[in-house]
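One chain follows as structure tokens, the form predicted alone.
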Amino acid sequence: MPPVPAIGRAIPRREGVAKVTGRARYVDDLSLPGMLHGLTVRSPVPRGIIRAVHYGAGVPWDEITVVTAADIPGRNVVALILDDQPYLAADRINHAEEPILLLAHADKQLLEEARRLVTFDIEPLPAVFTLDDALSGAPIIWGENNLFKSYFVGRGDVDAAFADAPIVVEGVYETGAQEQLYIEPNGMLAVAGDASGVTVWGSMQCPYYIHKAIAGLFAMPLERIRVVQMETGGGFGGKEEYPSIIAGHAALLAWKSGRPVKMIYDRAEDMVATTKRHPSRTRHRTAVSRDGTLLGMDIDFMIDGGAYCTLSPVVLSRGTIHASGPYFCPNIRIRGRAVATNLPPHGAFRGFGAPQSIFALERHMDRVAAAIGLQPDELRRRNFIRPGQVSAVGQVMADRVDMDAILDRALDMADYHQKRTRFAAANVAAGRTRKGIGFATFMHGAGFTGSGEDHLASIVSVEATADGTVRVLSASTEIGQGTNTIFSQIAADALGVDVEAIEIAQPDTAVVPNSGPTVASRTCMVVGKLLETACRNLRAALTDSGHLASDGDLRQACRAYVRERGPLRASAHYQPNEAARWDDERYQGDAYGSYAWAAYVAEVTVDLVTFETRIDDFVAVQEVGRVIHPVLATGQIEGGVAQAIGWALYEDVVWREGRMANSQMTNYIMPTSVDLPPIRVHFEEVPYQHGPAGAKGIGELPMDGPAPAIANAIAHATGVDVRRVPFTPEMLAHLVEAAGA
């Protein structure tokens, strides 16, 4: 009897039992003989020139391993996009908390005392902390004008559209930084030596990023570098590029000391020193006809990259491409810029760029609707992009998307029209509280942009084992989102076995091929499709060898093959879609293989005494292709919405002279369970032919819509024009007072 298909069922999480019983091993659970503890000594100033380093009396310095930039055996640069960020500052400081030197000792308490005794003579230099200051051109941090990257995309004749437009609506919108706040802080354990090469174990999203970075740091061939992912307590993008730094630091200390070294950040250091969501500013000018048809969109999107480039070009790219949203407009001009400041570098965070530009667009669309006297939903309906129409980057929409139906479902679930009328009438009474309801419609591209997946050239392998199980070999990491479980489901159905017959190998660069990073909503759609193909190739090999009949037992066939012929492995290599066209120079063409589409509705109550906002109900409707695991998919949406609610209402990164001033969980406020509303999730399923069983990406999408939906609800409740994330009580109090509401 064939097994029950696994896809579409809520099977138990594959790693769930190990986690709840304590068997799962995180990096801080590891200990090696003779192991030292490591830590980082950081810059106390945002910009300057290092003149001297002093080691104060009070600790046995001869027992402490000290690493400076002079000890680096290879290149003192974190390999990523631009070679601009040093592992250790050699002479110049570009941001507060920049690493200058490393210490290691067996006694953690003595090590902390040593860190306090290290002081620096630093000649201060003028620093840049805002986008406006960065664009002024002085002082120069990067390049000729503090510009890491710029993009220009568009179509049509924008100037002519504005010249003839009866109505033009303008607005400026801003978003702040956001801390990823994963449960487990960054941590690495390293061994290094001439004979052994370098091995690191740690908390990460992208083992092969670290693999490449460490090879350059030590000037070693890749085969002498090994990177192993331990159980990882969350990432959200914060463990995409930053682990290359802490892995390099631990390895440098291990190299110099000749002993294993473990580095684990505490919460305060993790918050103050690592990357965050890019702050942004977006300027919109929209030309619209009197009947609500979009005639022209002129958008300037800018992000603050901090002191080093990290992933700013990637974040800028996605934010730029998504800035015009799920709408058709014949004349679009979008300029995107990532600029350098003396803040700690910003990096990847769930949605990377799209939440910033979508917030601006969806808040602006409500203002456009008001300017022409249309209901917000009617304006959207008149402008939704349809199959066959063209996006800002020239992509012909091939998805069988029906945004009208998605919006209808969301508004019906939220009882939007009835509540909007009722709340408006009740708010006239002007009591202490006001209620409002708002929504946002949006889309999110899955996978790397343009030719990104072609350049990655990802590989996934599966192998038959002697006991009859099939082992999945992939660099995709389990960071809480369910990779191990959905890979088991995809493999089981492709092979025709139960999920218990599937084993997921620990990501280890000595064992698994490079299937690309665990980012960009690509794990299920892109890597999962490769896994599906590899499994079918394995089944075909067993059939061709005569070990598997059409109705045979695959596990028995695996055992027989391995016993008779030895190991059997099958692989799948990413193959470019020949129908897709992308021009990297012009930034035009098919930006993504597919998009997920959504409409989110927020219902809020605003207290006009405390100016607190409470979200009473939240509806999330999305089309994400085939749903592999309904419980995990729902959890992805609920978690993303909760994270976005934090960004919208609570999480305000406070900067003082380039340093995060609220780097503790007592003063960096995130929502708890009592601050969150019921989150009602609904999926529309339109299978995508290039995804496993028709699945698309899902993880980034829910970060995009909540902030603008909440902003529009607050505007409906209070009449004030909120244009900056987060909507803190202090900000709302100022806006209400200024408006006389």
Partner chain sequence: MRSWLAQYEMRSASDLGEALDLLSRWPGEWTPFAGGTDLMVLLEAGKLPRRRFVDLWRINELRGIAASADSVRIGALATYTDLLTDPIIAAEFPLVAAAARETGAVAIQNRGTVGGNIANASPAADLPPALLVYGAALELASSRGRRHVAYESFHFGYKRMDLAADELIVGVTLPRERRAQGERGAGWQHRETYRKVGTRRAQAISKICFAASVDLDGGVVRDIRIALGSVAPTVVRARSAEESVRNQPIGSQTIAAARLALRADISPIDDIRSTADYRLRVAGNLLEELLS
Given for the second form:
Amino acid sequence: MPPVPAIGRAIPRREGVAKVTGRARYVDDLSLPGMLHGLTVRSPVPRGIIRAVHYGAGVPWDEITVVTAADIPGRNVVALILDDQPYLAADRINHAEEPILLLAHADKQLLEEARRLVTFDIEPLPAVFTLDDALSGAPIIWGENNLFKSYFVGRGDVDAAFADAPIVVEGVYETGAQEQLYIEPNGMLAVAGDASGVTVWGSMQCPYYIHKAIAGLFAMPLERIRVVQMETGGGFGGKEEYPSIIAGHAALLAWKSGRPVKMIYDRAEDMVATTKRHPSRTRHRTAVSRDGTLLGMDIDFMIDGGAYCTLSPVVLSRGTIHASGPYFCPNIRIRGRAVATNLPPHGAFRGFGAPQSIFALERHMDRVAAAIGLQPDELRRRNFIRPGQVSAVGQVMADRVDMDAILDRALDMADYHQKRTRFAAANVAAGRTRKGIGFATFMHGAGFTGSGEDHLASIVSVEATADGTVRVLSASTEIGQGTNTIFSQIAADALGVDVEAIEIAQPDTAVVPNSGPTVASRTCMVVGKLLETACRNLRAALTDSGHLASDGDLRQACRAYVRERGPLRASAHYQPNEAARWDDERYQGDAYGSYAWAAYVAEVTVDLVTFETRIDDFVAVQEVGRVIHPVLATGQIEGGVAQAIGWALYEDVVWREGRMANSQMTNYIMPTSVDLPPIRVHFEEVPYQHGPAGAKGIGELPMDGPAPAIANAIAHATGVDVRRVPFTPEMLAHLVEAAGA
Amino acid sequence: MRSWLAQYEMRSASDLGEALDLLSRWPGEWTPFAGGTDLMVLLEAGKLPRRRFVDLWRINELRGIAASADSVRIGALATYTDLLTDPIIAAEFPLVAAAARETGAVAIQNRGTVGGNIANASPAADLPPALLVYGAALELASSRGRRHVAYESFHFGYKRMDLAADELIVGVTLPRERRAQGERGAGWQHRETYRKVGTRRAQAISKICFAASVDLDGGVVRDIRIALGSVAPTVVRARSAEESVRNQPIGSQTIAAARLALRADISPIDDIRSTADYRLRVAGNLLEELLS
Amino acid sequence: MPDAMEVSFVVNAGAVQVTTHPMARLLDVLRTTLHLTGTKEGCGEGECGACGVLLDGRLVNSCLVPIGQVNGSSVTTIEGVASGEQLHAVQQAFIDCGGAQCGICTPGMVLAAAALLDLNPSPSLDQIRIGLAGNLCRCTGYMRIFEAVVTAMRIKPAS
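Can you give me the structure for the form predicted in complex with the partner chain, which would complement the form predicted alone we have just seen?
Next comes the full complex, this chain leading.
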């Protein structure tokens, strides 16, 4: 009898017992015989030239392993998109906290003392900290014009649309940096030697990114590098590209000392030195008819990439493509720019540019509605993109999306219309608090942009084992989002077995193929689909070999096959969707295979005594294709909404001379258990033909909607025009005073 | 852990005499160490300037909350949890209970102590404004003897206080006599308020902390006590604002005068948590809310 | 090491003795000396609660407790919460309700929840929120965790 399908059921998290008992092994839980601890000595200035290094007296320097740029056996660049970032600054400093040299010793506390005793003579150079200074090129700090990347996308005749438009609404919107703030700080453990090659264990999202980066750093063939993911305590993008640096540093120290080296960042170092969400500024000009039809959209989107290029072009790309939202407009022009400053490089963070441009758009849409005297929901309804219509980059929308229905559902769950009226009436009376309700409608492209997946050419394998279980071999990492569990469900159903018959291999580049990075909401939709295919291939192989009858027991078949013929492995390679078109030169075509669609509603109370905003209720309605695991999916949405509420209300990176001044959890404040409203999640499920069992991506979506929904609610409550994330009490105090004066 | 423990020393005192003896023999050399919720943070960050510590945790005579007819005495090692579970504190000193509730969260409340909080002398501490409103006195001990000082005169500059190098805070006394004033005429109204403004609602460091009690008689302010944190180098009693409204009828003129007078009491600054402008405005708003 | 002292205490019902600096953090003694790595370090400043353990039955942040103050006391870490393979009601509820995602806050969160239910066997939602306010979770948005505590409360009536 075939087992009950696993997909759609809330089976227990596969590594749940290990996590609730403390048995799960994170990198800092490992130690090896003879192991040293490693740490990084960083630049005290944002920009300059290193003239000398001094090692002060007070520690036994002869016992301490010291690595400088001169020790690097291969190339001193972190291999990513461009090769502009060094592993260790050799002479030029381009941002505060840039790594200059590395130290290792068995006594971690002595090492801290050694770090304090290292001083530098640095000739300071003028530095750039703002978008405006970066654009004005005073001074030029990167390339010829401080510009990492630009995009121009669009369609129609925008200038003509504006020339004829009855109403034009303009606005500038900004967002600040955000720290990922995974609760497990970054860390790596490395062994390295000329004979043994390099092995690293660590906290990471993308084992094969590290694999490639280490190979270049050591000028070693890939097969001599091994990267193993340990249990990883959250990532959110923060463990996408930066771990390549830590892994390289730990490996350099291990290679020079001949001992295993563990390098664990403490919270302050993790916050001050590693990547954050790109700050942004978006300028909107919108031409609209009197009845609320969008006639022209002219959008200028800009992000601050920090000192090195890292992933900024890709973040910019996603932010640019999402800048016009889930709307149809015949005339659109979007200019996207990523600029260089002397801040530590900004990097991947859940949403990847989209939360920034969607904040701007969705706040702007409420302002457009107000300008023409239309209800915010009515303006959106008149402009939602519909199946068959064309997006800003020329993608004909194939999703069977019904944004009206999603919005209806969200507004209904939130009792939006009734509250909108009731709050507006109550707010007229004098009182110390104001209530408001607002929403945002948006979509998020699942998986890599354009031809990204074609270039990745991901592979997933499964293998039959002697005991009859099937082992999943993929480089997709479990970072809390549930990879192990949903892969077990997908594999079980594709094979026709119970989830207990599925084993998920630890991501280890010596064992698993390159399934691509664990990013971009692609794990379930793209890698999961490959897994489904690989499982079908395995089943077919067992059937073809005569070991599996149509109603046979797969476990028995596996056992028999392995016993008789030896190992059996089946794989699936990513196959480009022949129907999809993408032009990388013109940045036109099918940007994403599919999108998740959503409407989020926030209800707020603003205290006019303290200007603090409290969220009283939050409704998140989305269409994400088939839901593989209802509890995990709900948890993803709730967690993303919470993280976005933090960004919207609390999380303010304070910069002083290019350095994060509040690099403590005490002063960079994320939401606690008493700060969040009930988060009410509802899924509309429209199966997607290219996803496993019809699933799409989900992880990044919830980061996009909360900030604009909350901004719109605050505007409804107070009448002030909120245009910068985060909406701190200090900012609201200023706005309320300006409005009331 | 960024500190090198080899550079530090800690001795555990088994009773008060031993602790005071250590403090008096090498004045200024040994720093008292209670629940560790402030000092251990500095140790972790490699920013703990003092090197020698005398651990008070085992000194049971510094624990406990005891009430007499006219006062409540809080031992210096009483924790926030002790304050939160004490019925007299809850009934008669609600601002102290509120401050304890809003300091950290459970794990901090189980370890942080009243004496440690006072001696740490953070202008952003949550408990001191409540103590100021209730006219607390501190009991200081040294091997030379004991003395009592009014809490209001204890802090006199950023991290500076009326505490000799050989002295230890051993207790805090809250007078109960003001409770006896309770029975008044029909027009008498008593209000107490505690507002910690920290943007998030738990585990926050105050941007402004506001504690006050006011007695109104027929809409006229009689007794009023206002204390604030995070708006000056020390926690402060807002004497000017109090004076400006005492014996005045509540109304928009009084409020405007009080807001103006408050500016003489506080001197907020811009820092990584907030701005001077915000602190000034919200402190005024909280005062207005109290008087409205 | 100068100023080393001998500290005796009980961990998860077993007596232990360590010789260490009295200001060594309980967290480091547990993780490094006693190899009880279930207790996690998230911030080192008492803010996140990942290092939460029970000290004489009360929730503390082990990063803020100098080992000298633990002498003679009893410590419960996450490794001591289950009875053999039998999970504590809170642990089981965290699995059933999706209360654990990345798992790094989970040991501290489970101990905070267990400590809460020990003091108050039937807390309100507000009391649950307050009881867990010192334990930061970046993955879940706390909703599944609240549900787990409510579920555990029902599984394990007041003892």
